[in-house]
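Next up: a single chain in structure tokens, the form predicted on its own.
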Amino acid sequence: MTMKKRVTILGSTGSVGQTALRLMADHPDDFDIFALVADSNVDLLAQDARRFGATFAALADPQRHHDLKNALAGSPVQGVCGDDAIAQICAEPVDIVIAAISGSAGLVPTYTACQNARVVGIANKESLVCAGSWIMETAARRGTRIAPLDSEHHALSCLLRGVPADQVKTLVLTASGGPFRTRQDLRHITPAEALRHPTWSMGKKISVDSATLMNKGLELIEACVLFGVDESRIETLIHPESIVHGLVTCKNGGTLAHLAPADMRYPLRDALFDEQRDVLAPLSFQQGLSLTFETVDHKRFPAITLARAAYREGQAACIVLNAANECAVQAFLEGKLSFLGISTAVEEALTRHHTQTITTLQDVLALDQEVRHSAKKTLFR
């Protein structure tokens, strides 16, 4: 009998975590949930922990410990709260960790998971943007397989398995273009409009990032880290249908494309079923398929240009880019900043914070907090 895989999900109440749980629910004989970790959604966390028989349910918010205990009363699930508790959970050896905590809050848990899990499925791109070299080096040293869960990086990882490294010319990340792809006047966009993504169902922060195309800028840096290539060899392309998730152009002139439905279960499958089991239906061509591609309008959407500049400047600039963007997106969602002001705030932060050497993870966290403190004084007055 095949042994069940022991799984921890960081960010279990978010869109990626919920999709992972639905996929695992279809294959109950394959998985054993060790821990579910969430930010503050007590009810959903407790409900899922009970349903899947998790050993631990953990909340980042220590103020909700009493609420979590009450929600889990009468069940064998152990409820814990706070960063220290989450760190202990991530230090527990498991087969698979799904790292889907949004934002830089996922950095330390993801880094710790890479030291203790056989497979880490990374949906937290911010951890790779801010501390990618350490995460990749740690995973390589510990024999941990990194499974990218962004559809674009999953697509590229699949394509690159079949192409010798010395034959790869460029990597292409595709983007849906977000809800404002054809909208010329971006001055009066509301948060509600920015959250209406045309293709994907996602959380608020990543939905706004997709609208500004900062999501693609962060993914560009992530691709540099994951695949060991310079940003000059990575291109971006608008593809509104979100069917072609990545392309690899070869030196012989040919281009390989990865096509799949716009469904997070496909990259999750490769993290959860590492033997590539046939658990999902392939893309159907029977009813016809139309594919269109457009160049990115970098003047209207400067985020990718900012991300390239940050990558060229170095790790500290990437940390500044990420932290400033998170603060700016939050300010926009709270009605304190315009849509166009998001990229402006990020650019100003990159100018304001001088380049510095990052030698430890504590340096990463310190600079992250410095940028946030500065941004909050400016944006949340």
Ligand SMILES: NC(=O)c1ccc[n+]([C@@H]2O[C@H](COP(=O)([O-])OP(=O)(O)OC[C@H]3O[C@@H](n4cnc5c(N)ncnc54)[C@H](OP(=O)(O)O)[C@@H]3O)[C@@H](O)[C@H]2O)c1
Second form
Amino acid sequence: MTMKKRVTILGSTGSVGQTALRLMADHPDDFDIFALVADSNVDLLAQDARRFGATFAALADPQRHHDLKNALAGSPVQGVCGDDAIAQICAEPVDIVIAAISGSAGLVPTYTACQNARVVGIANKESLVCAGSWIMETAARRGTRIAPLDSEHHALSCLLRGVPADQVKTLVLTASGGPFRTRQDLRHITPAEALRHPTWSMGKKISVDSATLMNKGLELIEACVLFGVDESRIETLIHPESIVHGLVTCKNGGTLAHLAPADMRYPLRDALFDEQRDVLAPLSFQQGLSLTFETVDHKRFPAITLARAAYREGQAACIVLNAANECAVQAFLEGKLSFLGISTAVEEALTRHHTQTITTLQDVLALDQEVRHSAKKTLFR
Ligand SMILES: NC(=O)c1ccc[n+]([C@@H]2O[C@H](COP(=O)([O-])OP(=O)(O)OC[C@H]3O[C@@H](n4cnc5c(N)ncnc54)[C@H](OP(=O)(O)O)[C@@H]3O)[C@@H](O)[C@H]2O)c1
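Show the other one: the form predicted in complex with the named molecule, since we just had the form predicted on its own.
Below is the entire complex, every chain and molecule, led by the chain shown above.
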């Protein structure tokens, strides 16, 4: 009999967290939930914590402590709230942590998990954008396996195992192109339109990022960090079907492609089952499959260019890019900024905040706050 793996899910009430729980529910003999963590969604957190018999249910929002206690009354689940409680949960040496908090709010929990867990499945790309080299170094030092959960990075990590490093020419990240790939006039886009992603069902922030292509910009930085490759060797390509998630071009002139359904269970399976179990069906070719590719229109969608520039500038610029984008997306969702205003706000923030030396995690958090503070003054008036 194999031992059950102890798992913590950071962001359990979100899109990735819920998919992870669905996959685990199909294999109840394989997992014990140590902790589920969310921001403020008391009802779903408590419901899942009871259902999966979690030891802890944690909310970042300290105001909801009373509600959480009530929602867990009569169950053995311990309800805790606040950043310190979440930090303690992340310090527990569990088998697997699924890091699926949205935004830079996931940085400290993800970083702490990388110091203590055996495997960390990282969906929270923003933490890799802001402090990727430290996360990778910490994981390497502590023997933690990082399992990329972005489908593109998961695809590339699978492909790169099959090619000697000195034979790799470029890595290609594919992008669906989002809901506005073929729309010429981007001036009067509403949040509802931007949230209607053609191929993936995801949380609000990443859905808007997919519409502006900032998601691909963040993923480009994420790929540099995960694979130790310079941005000049990473390309992006529009692939509306979202079936080919990554390509590796090789010095022998060949190109390797990774194909899988647009379904987060595929990357999650590698993190949760240590790449060992055959639990998902491969893509079927029996009905035929047409795959199309286009170049990115960087004039209409400047986000990838901004992300490349930030990466070349250094860690401080990546932190500014990320924080400014999070604020601009929030302002857009609240109807305070136009769709096109998102990339303008990011570009302005990159010129406004001068490059600083980042030497500690505190420096990262301070710069993140500084950018948010000035965004509050300019975007949320
Ligand atoms: N969705 C996808 O298919 C997908 C694919 C690849 C990568 N990703 C990445 O995965 C991450 C999550 O995406 P998502 O689509 O799952 O987002 P989502 O649906 O918006 O879920 C975000 C989760 O994070 C929690 N959260 C937010 N702030 C928190 C805080 N300060 N402390 C603790 N928990 C907090 C939320 O809790 P509440 O529910 O209480 O607000 C929720 O559980 C993002 O970085 C995204 O880029 C997502």
